[in-house]
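So this first bit is one chain, no partners, the form predicted alone, shown in structure tokens.
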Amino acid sequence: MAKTIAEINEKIKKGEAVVVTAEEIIDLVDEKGTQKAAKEVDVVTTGTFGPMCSSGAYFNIGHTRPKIKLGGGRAYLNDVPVYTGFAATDIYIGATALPDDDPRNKVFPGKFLYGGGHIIEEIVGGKDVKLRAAAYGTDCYPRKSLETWLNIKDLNEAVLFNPRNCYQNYNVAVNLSDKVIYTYMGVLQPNLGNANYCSAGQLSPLLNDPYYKIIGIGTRIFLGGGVGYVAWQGTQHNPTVNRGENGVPRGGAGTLAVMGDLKQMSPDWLVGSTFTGYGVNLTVGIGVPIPILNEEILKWTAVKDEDIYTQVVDYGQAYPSGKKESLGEVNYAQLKSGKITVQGKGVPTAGLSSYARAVKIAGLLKDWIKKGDFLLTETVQPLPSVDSGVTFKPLKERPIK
């Protein structure tokens, strides 16, 4: 049994294809079995909606007149800074980007209200936003200061483009030191109080889909409320770590660069967030159609959170230290009980993705497939796998005399 992705959109367009959930597919699969199930579901949808601080968007603003070369100047959307090195009119503003008078952690811990992914938010929302710039001027482009309103409606492109997106699995962080820690895992309390853990488990994109044989660069998605797709491999991706009997990674591994028109997403969808102590950043949600093409790819789409395993990590020492020690495995099915065992001891857990807006994402995704408003893409290139030497490396420092 084998199917194809232009057979699967023929039934799309007829309103005839079978598309569940990946929640959904695990109990039809203990019902009816992979093989019976790879022949009755065309595609299984996935979502994930938590914080991914790789994140940003670009815009083009159209020219002034007298015309104004943004590009070697400085230029600050409400007052947060965005990054101008590109060309007269196109400016970049990153997720974690704060006001030049943000007062960090210099009062600990910092409280850090406000920063790029709030305007990102509030852009794609339809507030209008402050944009102020100087510029040098030139003979082409002699204007040096600019003050305006702006809005999404009025600019020529607003993108998003994340360049670290939908992490295949992540760390479980606890604190073992004797004081409270502020990281980007959130608040840990001392002597194991809590342990935070950051992903959708059964749901998340990557571990429906392990060895990356379907999701790759042109992938279409799910992305902020609108339609996406994979740009490349996202930055950190690392497919050499270990795995499990049933591929799945155990521990943080493949990452996705994505992007899409911001102009078709929701506020509902991308949400600046606030992290004491750390910083800002840009709560995501993303959902990724999993065509199924043979029996292989449906066994996959079916893992449950108690095969997914994770690492638990020590953030108030070890992780800090670049340390690579883990606490001991636990698996998902342990963290959304609410409590595992570290040492011994029972800990609190808690989640900073959220399971219930992930099960939103896939089931949003899953009704566009069915009325025929979304559409399978063939994959232009596969993400790297484990046989392809992509590794994360860490910085080889080499002091500068």
The other form holds:
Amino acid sequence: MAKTIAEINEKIKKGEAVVVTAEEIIDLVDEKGTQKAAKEVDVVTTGTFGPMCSSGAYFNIGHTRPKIKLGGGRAYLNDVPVYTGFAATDIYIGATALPDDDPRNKVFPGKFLYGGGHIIEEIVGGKDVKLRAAAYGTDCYPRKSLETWLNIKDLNEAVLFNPRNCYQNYNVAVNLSDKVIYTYMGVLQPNLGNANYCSAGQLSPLLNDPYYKIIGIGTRIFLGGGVGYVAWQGTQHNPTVNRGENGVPRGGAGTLAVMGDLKQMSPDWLVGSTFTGYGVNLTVGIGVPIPILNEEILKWTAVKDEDIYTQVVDYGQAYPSGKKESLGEVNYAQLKSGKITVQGKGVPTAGLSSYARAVKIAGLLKDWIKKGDFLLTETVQPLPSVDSGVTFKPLKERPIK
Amino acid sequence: MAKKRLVLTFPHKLVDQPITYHLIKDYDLMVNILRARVTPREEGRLVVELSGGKEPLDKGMNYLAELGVQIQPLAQDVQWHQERCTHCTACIPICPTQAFTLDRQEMTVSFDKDKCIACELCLPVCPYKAIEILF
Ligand code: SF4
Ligand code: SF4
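Having seen the form predicted alone, please provide the structure of the form predicted in complex with its partner chain.
Okay, now the whole complex, with that chain kicking things off.
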């Protein structure tokens, strides 16, 4: 009864594909059992909407007259520095970039109200941004400075390219110290005042394909409201972690590098975010379709919040010092209930990844596929999995004498 | 028993007057000061919760108005920009008055202005700057 992606695509083109979200599949499997559900369902859609620091976009702005070579020079978008180590008119802006004159954490905790993530949101939203650039001038590119408004519609290329997104599971952050701390996992109140988590759990793409049997290089995805692709495994991809009996990693594991045409995307699904005392970020909406090729793949997509476990980590001491210490395991049903128990104490929970938005993304992707607007892809190359030996290593520092 | 959360703005000349004393003593009101700010050569602003009988409360407010105190409901100074809210839920455990609540079925957040005491604890917590307190 195994199906192929080509067969599923035929059904999609005819408008006959049966598509459900990774939330809906849970009830369906409870009701019909995996065998019957695997026969009936063609595609399960997943979704996630969380802050992802390793995000950014590159642009080709077109040549000026006379020509300028930004490569090796300096350039700013709305006073936020962009990377110019490419050719004459290519620039890259990273989500966490800050204006040179931002006070950062000089007055602690820093506010970080504006940076790369916000600029990407504005550019996607069609707002003009101000480019200021200085170059050193060459015989072929004589011009030395440039100040101009830019708009996404005039750029030759505008491409979102995120080296690490879509973490397969993540730590729950708590604070055992006696002072408030400000982290990328949010504001953590002292003495276990709150526990912050950041995953869409049962809807999260890689938690529905724990061994990367479907999601690989070349997979077509929903990215920021448009169509994107998995370009590579993400940085820090770590498939060889501890897993539960259901194959699901019990903490941060796989990641994806993703890219897509920014011109098709929308500021609803690419939102600049601010983490007090930490910095600026970009919250990215991603949805990945999983073709139900056989019963095993379906079983994985039916994973429930209560079957996905992760580690509670102290960001007061253990995390910043680089110690791998867990204060215990909790599952996403517990996290979403509003309270978990850590060291015998009830701790209220808060999310950073929006489950409500993940539901919407999985729903939108489902609609696209049902309407025949979105076809599934074969992967070009699988991601490194448990047998790859790939691990996430700390830096081996070698002092420079 | 009636209750009102108000932002009171005192002109400079009233800043040193024992007005809360009169509200308590003469109008038999409970005065819960939530926040206060007085700056030299400027006006003073007070976020208060006044509670008492309906009639004394009305009379007390008249007294304030006659003195020249500007009265505004607190809810006007608090804004939740719903279109910026992503329903991340980061504000849920921090809010002391449950002005923010979470529907755990849908995982969507809603905000009840009338419960907010403008403590500003949620401001550094919200990654999307969805809450604005004008006080
Ligand atoms: S200011 Fe924020 S935390 Fe304080 S009561 Fe209002 S909503 Fe709650
Ligand atoms: S922290 Fe801000 S964005 Fe998140 S749910 Fe609360 S108001 Fe909405």
